[in-house]
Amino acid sequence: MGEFLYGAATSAHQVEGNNVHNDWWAWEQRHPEVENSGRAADHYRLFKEDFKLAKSFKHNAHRLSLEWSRIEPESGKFDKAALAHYREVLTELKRLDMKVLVTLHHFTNPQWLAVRGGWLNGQTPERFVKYAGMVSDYLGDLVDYWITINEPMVYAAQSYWRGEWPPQKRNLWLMNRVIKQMARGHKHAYRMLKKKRPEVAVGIAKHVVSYVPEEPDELDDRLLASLENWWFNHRWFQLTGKSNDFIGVNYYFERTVKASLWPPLAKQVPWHGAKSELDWPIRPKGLTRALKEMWRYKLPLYVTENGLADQDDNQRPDFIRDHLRAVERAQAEGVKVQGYFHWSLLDNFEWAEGYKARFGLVAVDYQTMKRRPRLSARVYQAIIEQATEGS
């Protein structure tokens, strides 16, 4: 099965600072009331300093997106001093030998896409195509694994149908042209860069939610239980067919779900458990039905991200440890989970929620700039060593 990756995941606008040429940049810009991410962990520069302490805590693999706005901040020109500076991020990583894997997208769109219409113009999955073409021949020679888009589904749903994120539309129809244009992205990069790279996995960043029937002898409970799991967990994975050499599971919690004969038909039944600062449900076992339910697939899986906001670390410690047991009852039921990534590996800029969620294993003073690691990258760190003692 080879070596079990234990690592720690960013992605570029939420770590790297001042990526000035993406539509959240220009979103945060329109509205003076939402966090502007700035500097944010000021990763671009400090990245050597923050891969040196993953290290030291035994990591031997790290997950992290390119900004695409970087790379190509005007349509069709890119960036070669971008491109530069990728290949020596990766460089370092490989230098302390440490497996990569790489996002081609994380939730942002460079702005002049936006502006011709994002995900939904028609031309998009070939622009990106493009990019990622012009990406693998820079950098792929470094690349262990692609992650094409991380958490399409949420994407959708966040700036398509809730209306939270950029462009903040609310319309069924357009969520739905967005999902099945990323699809088609999706499919067409990993025709592509199988075919520049064939030894190097291709797969995706599939946010996967458990969802339990409240009255599980109920037949419209289970219903809709399974509806809803259809429709988050596996409708992606019916778009892209078998465009996929492992699967990536970001996993936050599990969902009590109830049916009504009155709106809203579906209920989501409140968790009386612990919580983390964002209110998220903190419910490990799922993590172990998220795993078995991906595994329909049969392809290898890693735990691309899983964490929990919490300022002070006096859950993480116990979360870690708790979720890890979670991924061996799931092997230990054949699941093959080949890896666990945790979010994040520093304190970042959280979309929506700013910079008051933190879900680092390393603090960050964002005035100063310095790290801090928490206990919980220690306590990692142990269990890191007690699994990999003698391998």
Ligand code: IFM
Second form
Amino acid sequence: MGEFLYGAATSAHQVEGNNVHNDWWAWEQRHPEVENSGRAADHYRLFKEDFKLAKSFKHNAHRLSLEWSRIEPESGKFDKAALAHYREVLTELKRLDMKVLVTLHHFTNPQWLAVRGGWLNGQTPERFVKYAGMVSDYLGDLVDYWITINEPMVYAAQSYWRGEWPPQKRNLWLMNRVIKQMARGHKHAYRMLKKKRPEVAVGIAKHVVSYVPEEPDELDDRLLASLENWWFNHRWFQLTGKSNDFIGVNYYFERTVKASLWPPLAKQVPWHGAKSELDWPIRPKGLTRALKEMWRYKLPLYVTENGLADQDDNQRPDFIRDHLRAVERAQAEGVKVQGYFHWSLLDNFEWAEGYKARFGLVAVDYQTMKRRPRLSARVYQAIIEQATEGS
Ligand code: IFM
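In place of the form predicted on its own, output the structure of the form predicted together with this ligand.
And the full complex, kicking off with our chain again.
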């Protein structure tokens, strides 16, 4: 087993700024009530400064995403300047001796694809594979791990069931079609990426929720927890079969579930413990459970995201300590966890929540674009130093 990877994660649209060719940008312009991503954290320009910070925190790996709409701003036309930019970005990480995890799709689609129906279009999986092939040819020598798609279930639910993200549909059938199409895209991209570079690991970043029955002795609560667990956590793997070398686990929370007749099926069970600024429950034990749950596939696991909105950094230091302990507990029970990536390196554009949610180890002043490491960045650094002492 290689060294444990410690790092942080970002995604293109959330940090780069001026991603003018994607569907989110187009949607932001049409919806004045939604904050505009604008310059984001200006990472497209400041990536060297940001990686220098990550290195100073002793991160030995970094996860980022490529912006498909920069690389292919028009259908079939690949932008060499954008590819050259990403080459510079990945080269910088290699120069800093960091392992590189690259996500190919993190929620945004090129606008030309969106107007053709996005992931509902039968040709989208093939188009995705073509884009993946192009980036593998240009950048593959600098990549250690490919992540095809970030949180496909979240994307499909937010965009096609809850109607909160573009294209704001509320239709179970459409959501299901998107999930299946993404699974097809993932499987074909997996095969193609492995054919081009068998040595590069290819996987998925899967949002995993730990579901706990409110009354473990009650059959209906247990059944509901199993049903939600199957649908949200495992269905993806039933659709994609063996097309993964590893599983990336994005863990944010655990949910207690209660079966009910009214409202139908499930009742919200309030959480009275600690919460983040987005009101998400802070439940580190759920990470141990989530990792054990995913270990059923017997593939190496990486925590590819874990974090919280906490502007003043009051909770983040303990949050990091507690979640890393949760990783250790899973390891002690035999689960092969090989890395942890905090979400996020920087404050960034939190989708429909805009800029108010501050997830960064590093605070960003959006007026001046100045970076200020938070205390938690140093706490995480101390944990890394202790863990890697003598190695
Ligand atoms: O910011 C997001 C990220 O894009 C995907 N995973 C969850 C994060 C926090 O909501």
